[in-house]
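Just one chain is shown here, as C-alpha cells, and it is the form predicted on its own.
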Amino acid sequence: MSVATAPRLPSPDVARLDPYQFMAVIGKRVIHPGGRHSSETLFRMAEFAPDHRVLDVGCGVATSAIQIAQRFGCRVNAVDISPVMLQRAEANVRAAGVGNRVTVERADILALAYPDAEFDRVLAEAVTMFVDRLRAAAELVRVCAPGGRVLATEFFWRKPPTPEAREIFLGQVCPGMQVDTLEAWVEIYQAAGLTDVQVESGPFEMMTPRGFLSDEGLMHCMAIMGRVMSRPAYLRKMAWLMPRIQQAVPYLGFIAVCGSKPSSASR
C-alpha cells in the first residue's frame, strides 16, 4: 500500500503532535501497539466474510480498513476523531483505489453516530485506552449486530513498570492514556456485554528497530527516515520521542481481544 502525501504542517504543530499523529505525519503505515502482528491477529479472530459490514473505529491512516476491503471484500466505515489521521486516511484510501468499499468519516468512539446493531464486525485498534473505557466499550457493543464480534487491541503491562518508566510513558509520551493488566481489559469488555471473550497477547514492538522494519519493510523504512531527516522539526520530535519510548518498551505489551455480542440481544 502506498502512502499518499498530505499538507505540510508548520513546525510548532509538529512539536504538539501526539506519538500516533507524528507517526502518521512521517508516513508510518502501521501504528498499533503490536504492529502488523496485532492487526493480523484481529483479522484471524474476526473471520471476515464479504457480506460483512465493518466499522473500524480510530482507523488512523486507514491501513487496516484498506486491508480488510482488499483481502476480504468487506465494506468498511473507517472513522477517526483526529483531522490529521482523517486527511491521511482519505488520501490512502484514494491511492489504494478502494473508495467504493471504504468510507472515511469523522466519529467519536464515545458517541458513535450509527444506529444500534449496524455492523457485523466492530474494530478498535488502540483507541479505548485514551478515553472513558467502559463507555467506549459499551458503544462498540451497541453498534454491533447480535451474533457479531467486537475486536480491539490495547496496551497492557506485561510486568509492573518502574515508577520512572510509568511516569515517562503515561506522563510525557502519552498523557491521558490508561494502561491496565490483561485481566482488567478483559473485565471491561465483558462488562460491556460481550461473551466468549478470547485474548491473545504479545510484546510491544511497533517502535523497536526490529518491529519498525518488520511492519514497514526496508524500502518504506528508508523513505520514512528520509522524511524525518528532511525537516529539523521532525528530527527534534523523533530525538525527543524515541529514548522515552524505549524506557517503557520492556514493560509494555499488546492484547488482542475478540468477543461476541449475544444473538439474543434485541435490535
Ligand SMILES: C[S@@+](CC[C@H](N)C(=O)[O-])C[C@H]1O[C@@H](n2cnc3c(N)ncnc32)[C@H](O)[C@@H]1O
Second form
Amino acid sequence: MSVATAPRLPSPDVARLDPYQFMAVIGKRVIHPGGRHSSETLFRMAEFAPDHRVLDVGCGVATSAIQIAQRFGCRVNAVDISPVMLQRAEANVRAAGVGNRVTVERADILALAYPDAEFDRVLAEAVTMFVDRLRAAAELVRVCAPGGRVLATEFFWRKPPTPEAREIFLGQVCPGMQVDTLEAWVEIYQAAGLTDVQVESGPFEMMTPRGFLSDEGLMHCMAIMGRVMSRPAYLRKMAWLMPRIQQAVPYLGFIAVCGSKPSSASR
Ligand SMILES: C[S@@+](CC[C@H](N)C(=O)[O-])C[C@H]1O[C@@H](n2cnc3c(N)ncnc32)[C@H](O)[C@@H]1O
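Right, the form predicted on its own is done; let's see the coordinates for the form predicted in complex with the named molecule.
Starting with the chain above, the whole complex follows.
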C-alpha cells in the first residue's frame, strides 16, 4: 500500500498530537499494539466473505479497511473521530484505488450514526480502550447484525507494571487510556452481549525495532525515519516518546478478541 502525502502541520500542533496521531503523521500505517500480526489474527477470526458489510471503527489511516476490501472483497465503512486520521485515511483509500469499496466517514464509537444490525462484521482495533469501554462495546454490538461478529484489539497488562511504568504510560504517553487484564476485557465484551468470545494474545511489539520493521517493511521504515529526521518538531516528539514507551513495553501485550452476536438477539 502506498501512503499518500499529507499537508504539513505547524510545529506547535505536532507537539500536541497524541502518540497515535503522531505515528500517522510520520507515515506509520499500522498503529495498534499487536501490529500486523494482530490484524491478521482478527482477519482469520472474522472469516470475511465478499458480501459482508464491514464497519472499521477508529480506522486510523484505513490500513485494515483497505486490506479487507482488497483481499476479501468486502464493502467497508471506515470511521474515525480524528480529522488528522480521516484526512490520511481518505488519501490512502484513494491511493489504493478502493474508493468504490471503502467509505471514509466521521463517527464516534460512543454514538455510531448507523441503525441497529447494519453490519456483518464490526472491527475496532485499539479504540475501545480510549473511551467508556462498556458503552463503546455495547455500541459495537448494537450495529452488528444477529449472527455477525465483533472483533477488537486491546492493550492488556501481561504482568503487573511497576508504579513508575504505569504512571509514565497511562499518565504521560496515553492519558485517559484504560488497560486491563485479559479476563476483564472478556467480561466487558460478554457484558455487551457477545457469546463464544475467543481471545488470542501476544507481546506489545509495535514500537520495538523488530515490530516496527515487520509491520512497515524496510523501505517504508527508511521513509519514516527520513521524514522524522527532516523536521526538528518530529525529532523532538520522537525523542520524548520513545524512551517513555520503552519503559512500558515489558509489561504490555495485545489481545485480539472475537465474539458472536447471538442469532436470536433483537435487531
Ligand atoms: C491506536 S489508534 C488505532 C488506529 C487503527 N485502528 C489502527 O489499528 O491502525 C486509535 C484510533 O481510535 C480513534 N478514536 C479515538 N477515540 C475515538 C472515538 N471516540 N470514536 C472513534 N474513533 C476514535 C483515534 O482517532 C485513532 O485513529
